[in-house]
Amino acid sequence: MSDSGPVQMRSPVLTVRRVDAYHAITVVAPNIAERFRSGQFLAVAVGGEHSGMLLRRPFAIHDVKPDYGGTVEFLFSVAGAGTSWLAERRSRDLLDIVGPLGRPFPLPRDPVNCVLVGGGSGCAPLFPLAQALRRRGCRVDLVLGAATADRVCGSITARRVAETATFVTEDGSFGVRGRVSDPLGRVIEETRSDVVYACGPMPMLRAVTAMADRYELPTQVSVEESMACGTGICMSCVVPIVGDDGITRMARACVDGPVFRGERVRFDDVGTIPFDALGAPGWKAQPDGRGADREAG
């Protein structure tokens, strides 16, 4: 494989299938697969070649098959026009796709124990990840949650992949009553995790890195934030990560991203510019060049 960078394709249309509230959508790409890395995201046209609908819609990568014509399966809830418009795709429609998009989760270089935590369809993406683990020879524990129990994700590939699965519904309709968070404590405890990985919503993602931290655990999480290209041009998904030097940078969830070191991700000022972010309004270098200080006045 000479180049593992993203390619654009018209993608034909294999499969549209329901799963519980979600649409999953397969198509052949088989230059994506052969490329593909868990964590990786596909950016998807909407509206057909004359629609007024621009920007194309990011969606993580829920499967992918290298053999069998190399196939790319991603999930998504009818939310709006544009998937409004993909849930009416038929076999051997064709969708003009980018990807793979992103940098991926980062892969142990020895087996180690394995918690992999989802939110919502944020469960989607860990179900490669899960995999990819597993071929390193690394324990999977799954905690998957939603808001009700049709939007839990995989339940039954879940207890297919990991060693445990435990769910999670905010009404209690499914599994325990409660966040993803609130078990995750136990799961840790149990399993002798030693890292976390995560993908869902901020508010969800901040907790859990919170809980990580209470264990001394590192953590991995893919942030789910709203982008216009998914290719680093219009920095509509900017968010504030503190890097190696301590200065906070607004780095581009789409391609710094969408997997950060969650002890990095500067939760409570997601949606804003930090005053001391790295060319922030008022922002000037320490002496010591490691942090900023906002001008006087």
Ligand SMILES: Cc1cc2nc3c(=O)[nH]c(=O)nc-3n(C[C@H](O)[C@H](O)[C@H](O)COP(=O)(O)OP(=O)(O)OC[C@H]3O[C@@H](n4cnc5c(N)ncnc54)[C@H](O)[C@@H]3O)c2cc1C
Given for the second form:
Amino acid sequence: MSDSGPVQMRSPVLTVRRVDAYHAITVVAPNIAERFRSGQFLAVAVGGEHSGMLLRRPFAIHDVKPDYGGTVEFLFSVAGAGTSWLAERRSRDLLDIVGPLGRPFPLPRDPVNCVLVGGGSGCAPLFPLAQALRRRGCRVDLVLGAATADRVCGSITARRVAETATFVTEDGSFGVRGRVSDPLGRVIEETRSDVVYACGPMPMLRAVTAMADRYELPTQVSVEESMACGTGICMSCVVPIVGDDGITRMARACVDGPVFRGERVRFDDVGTIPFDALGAPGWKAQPDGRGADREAG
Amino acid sequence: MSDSGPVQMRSPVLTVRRVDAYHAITVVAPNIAERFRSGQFLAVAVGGEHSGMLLRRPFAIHDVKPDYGGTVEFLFSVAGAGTSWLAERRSRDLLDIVGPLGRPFPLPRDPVNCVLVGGGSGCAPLFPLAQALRRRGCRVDLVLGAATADRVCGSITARRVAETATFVTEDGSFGVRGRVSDPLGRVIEETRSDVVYACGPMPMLRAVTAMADRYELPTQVSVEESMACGTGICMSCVVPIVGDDGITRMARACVDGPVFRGERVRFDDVGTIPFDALGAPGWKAQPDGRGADREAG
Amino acid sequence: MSSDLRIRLGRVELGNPIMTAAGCAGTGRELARFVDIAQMGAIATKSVMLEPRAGRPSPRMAETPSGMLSSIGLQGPGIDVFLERDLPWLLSRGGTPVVSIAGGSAPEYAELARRLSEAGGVAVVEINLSCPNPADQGRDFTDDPAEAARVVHAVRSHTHSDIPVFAKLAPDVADLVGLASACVEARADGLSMVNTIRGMAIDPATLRPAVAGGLGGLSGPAIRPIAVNCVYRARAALPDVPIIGMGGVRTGADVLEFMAAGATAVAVGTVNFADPSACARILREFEESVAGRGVARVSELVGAAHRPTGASLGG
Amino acid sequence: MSSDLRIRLGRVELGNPIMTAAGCAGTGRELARFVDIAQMGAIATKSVMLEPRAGRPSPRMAETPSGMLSSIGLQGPGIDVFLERDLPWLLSRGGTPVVSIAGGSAPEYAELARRLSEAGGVAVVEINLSCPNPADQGRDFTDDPAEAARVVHAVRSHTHSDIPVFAKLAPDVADLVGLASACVEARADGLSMVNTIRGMAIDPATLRPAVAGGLGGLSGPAIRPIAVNCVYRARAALPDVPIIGMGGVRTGADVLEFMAAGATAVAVGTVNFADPSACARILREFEESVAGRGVARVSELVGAAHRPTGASLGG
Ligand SMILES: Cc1cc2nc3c(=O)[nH]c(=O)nc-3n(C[C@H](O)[C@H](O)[C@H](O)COP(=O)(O)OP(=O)(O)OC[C@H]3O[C@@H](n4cnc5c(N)ncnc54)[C@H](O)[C@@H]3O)c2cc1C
Ligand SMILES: Cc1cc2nc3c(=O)[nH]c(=O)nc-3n(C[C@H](O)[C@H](O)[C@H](O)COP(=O)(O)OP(=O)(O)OC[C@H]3O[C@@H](n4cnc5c(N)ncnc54)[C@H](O)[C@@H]3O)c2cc1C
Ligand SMILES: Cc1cc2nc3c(=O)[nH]c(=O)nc-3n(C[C@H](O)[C@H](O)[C@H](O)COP(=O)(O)O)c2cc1C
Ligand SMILES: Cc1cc2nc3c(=O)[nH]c(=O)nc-3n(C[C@H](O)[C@H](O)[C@H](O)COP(=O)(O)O)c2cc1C
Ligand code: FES
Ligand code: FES
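Could the form predicted in complex with this ligand be given as well, to go with the form predicted alone?
Complete assembly follows, chain above in first position.
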């Protein structure tokens, strides 16, 4: 009901395109477009009204345009039944979408040098981020990776929005062979980066954060956790995050994230409840009030 | 696997039309078209591959044409979630259909006079029946009814396939006011009918059978029972039918019917297990072997 | 004609029968972005415990046909934060709080009830009995009617008499009606049913359980027929005890189904995840359908399926 | 690489683990129009009784989200017709018959087993224990482990020793593992699980139960997580007892899920109604996925989810 919060709407599909291994769907969604900040995502209902697939699928917002009052685009690869249903949509179909959801990438106040690192479909949210950073006068360099060439997304746009773009594939079929964290040190050095942004699978985020750490750079990472609601009400999407007070809390990727400060994510403990997390088994409230609840982030 | 039996196929939708209160979908289904005999039906999967609607919806086959190797048409009104999903199909969509199912209308050997009586969507299977009867040299007269004018189906075609067509609506908005059984006696007399065919809701079939009985005419009625499988394996669609041996059995509308001889249907006992039905509670096998199982019909 | 939507849960009147289910509306704040909290019959909170709690490891959920498995493990900040932050917020927005409580022993539950009573503003206390009982080898309180009754009795004794106490039951227990009766004998003012059903999914790729804990709770439309049956049986056995019915409610028609089976109020759970504005939509659908039927008071619908056929309802 | 699909149910070997569930394949004839009966691991018959039986009044079914409620009431022609007509037909088509039997007392079940044994050709006798026991106020045999055990014992004693006897259990019983153990102690060679779960749907238009009997049995993909959990628990408690798993199987991946949980064979029930060629498709999907994984013998998959993480499977 709040004006800046997410909205739910039935949005007409404008276009469905194939881009290498990805499908790109653009929907008309003025209320979402106007609220959008980079790093936020959509939750899309799949399978139609009487679908046996109850839960929405989360997708990063990849592009927002002013056409038709405001359009929103997301990119996806077919992973299972939900995405294969989505891949069959045609223009004029209606999609039930909720967005924009989640905590956006924080933008630096000053025009600093930023490296944006993406893995697979994790590249999608980096393009609007690049544009927002450029609007603030930041220098943007991209490091985009994937398993194979056709899974590196946005390689053409990349050269347009960034000073440099480095491509990495695991099989070496495009750009450097290896993982995105491999050339990262070099890019950081060459571009004199001040901050690192990253989106992709958890092991990649961990490696990127570790590398940035070596250069004592702050990172902002966008995590991918499986989500039942995307709106913060179900508590299914938690990751262990260290708060300002040094206390670890199980924070919700969908509303407290998906963007967290990399050094605050306890990557080694993802998928567990760290023994020292607030309210972990055996955990006891401290007499000095440490552990009183506060939003993690 | 048998050549004359039903087949399952993914059929492309050729056209979707509105006809008054009905939707008509034509699919390309050569294997079904070639096997079809009038009175048979289709079982159509609804909601798409991961639909929460598990069960197929049964629809009478309304028309079969040789185009594209063989097309099949069914007519329906929107009754609930399944039919409203169907109403949204567009040409080139694929429908998962099984057919032709069920026992067809038996055709007379000789060129006799036939009255065909339909109520609501129950008119749909009467048109291919009329054509089949005409091909055998039978005289065909139609009595078609519904609650309101827009629910009387095929009124234009009716005059083409039949000698006479009498229309009946409950609200009098088209043709005679009342029920199809009201003018039936007159039609039987005027057309010197030899046999009555009927399709529609159970109370209508009962009234038609009773009326035909007064003139000592045989009836063939096509019943509508809710069906989980349509193929004879679930036993959910039973109606009490008196067999040749005088014994009542709970017969499956989907494979033993949907067409039964009217006088064999125990209309008053539909929805119950008659106390004297084979295997009813308290029922005992007769020493003379009466009650040994045989297909009812 | 518009219908009188009000219903009574013991001493408390709700503006309409449609509410959220515990653990399926966050603190209320998150849902308030999509639904006017004040418009709902009530808002049930995530089960509150005495201490903060981190819950279970992830993955915590898996989608299943028309349902989901979850294993959250009652993550929450504890009663202090609840009373300081969440309850006042709910009340400030005009919400009617049904506060769910969870504990490991009767005294823990009682302490929670006492503090909620003192705080004021709580409409109903709902006892989540699907919690492991350390004194009973970690079996849930619902697994032993005597243990469940002990908790209910303790809570009832420590709750202000104006606040009805509802015992929330899981469907997969040895003897549902026996359990319900034991709770009512221990002075529960009403029953909430059903909680999730134990289930499991195995990832066909890894051949390992899809939810970290192995076991999960099944919820969503898939379980609705089981839930409706539970409500029906409890109503048949205990016709005077109000029931909050839930399990897979997705539409206004589903609300009617639960009310006909015997529920006085009906809660929306998992469907809030799928459709964040579901509560508002369901309330609208329900209002339209009862108005369309000419039902004067929706409370007349309660238990309709138990009445002899032909007993007429509404216009 | 193609995998060895054979599995063993006690003394009997099946060509592959995929079969039909009792009551969900007609006499075999109807399904044979869509599926090659001989290709399936086995075909379970509708439960056979001593006498012909008319079953329950209609409506006998209602669709529910990803499932259905049914109340057929074991309509069937009785054992005489079965032996004369249905069994010979199945055998003539190369089918492997798992014959389900139902009765009202241990001697009735035993008599059925004796006649089936004598007839020859029966691969497995499956005891449908979800039948009302007139001597126990009409409660199902599954509601009392001692009664269930009595039936199992009687059947085992009257069945040729070459024919394994499987006890079929419902999931909504007081103590599933206790019941399973009682059946095994009474010399059941294996367990079939699960039968349908009690549920109810109410027609929102009439506010009356949608199925004539009021109560129905819930089946289909909706119940799969509950069924998988039952199989998992039985396997954990009785690791050496073969299990025929079922409940909502729709795809080859679902077969893997049941096998990983502990099922040796997996039956397809309700999905045959939705998709008459499902069995053939599921077998194909299963074959492709085990071949793709490089599983040498599919029997290795049984119980995989119970093994410590990292225990490797296949190539
Ligand atoms: C914040 C966020 C942003 C994302 N953005 C993108 C994007 O821009 N492009 C893209 O291709 N993918 C993205 N993903 C992953 C995407 O949501 C999954 O690929 C998709 O949900 C798979 O659905 P499915 O039905 O095809 O697969 P299934 O495997 O059949 O889905 C079953 C269930 O698992 C969940 N699930 C499966 N894979 C994932 C996953 N990788 N992450 C989270 N949940 C998963 C589904 O949501 C669903 O609930 C994002 C995920 C998150 C959490
Ligand atoms: C042999 C046969 C032939 C039929 N032919 C036609 C036809 O040509 N045109 C037409 O409009 N309708 C026909 N019907 C009725 C048609 O099948 C139903 O209108 C349709 O199934 C409703 O589906 P729904 O999802 O929209 O309704 P819902 O009410 O949501 O369906 C819920 C369930 O009830 C069943 N059901 C609901 N209404 C009926 C009904 N009247 N008969 C049987 N099952 C029902 C559905 O199949 C489904 O399983 C026929 C029925 C039978 C048995
Ligand atoms: C993610 C999730 C969290 C839940 N948390 C609670 C809880 O904290 N306390 C409680 O009593 N029930 C809890 N439940 C159970 C629901 O309140 C409800 O009883 C159950 O899910 C059935 O309703 P539904 O099918 O509409 O979700 C939870 C359910 C889910 C799915
Ligand atoms: C219409 C119908 C009839 C059934 N008949 C029988 C039966 O005769 N004997 C039996 O043991 N189980 C019977 N069952 C139960 C199934 O065999 C199976 O155990 C159950 O439906 C769960 O599997 P599913 O979800 O794949 O259908 C029947 C189920 C249905 C839906
Ligand atoms: S997905 Fe529900 S809280 Fe994050
Ligand atoms: S619908 Fe299944 S037997 Fe007729």
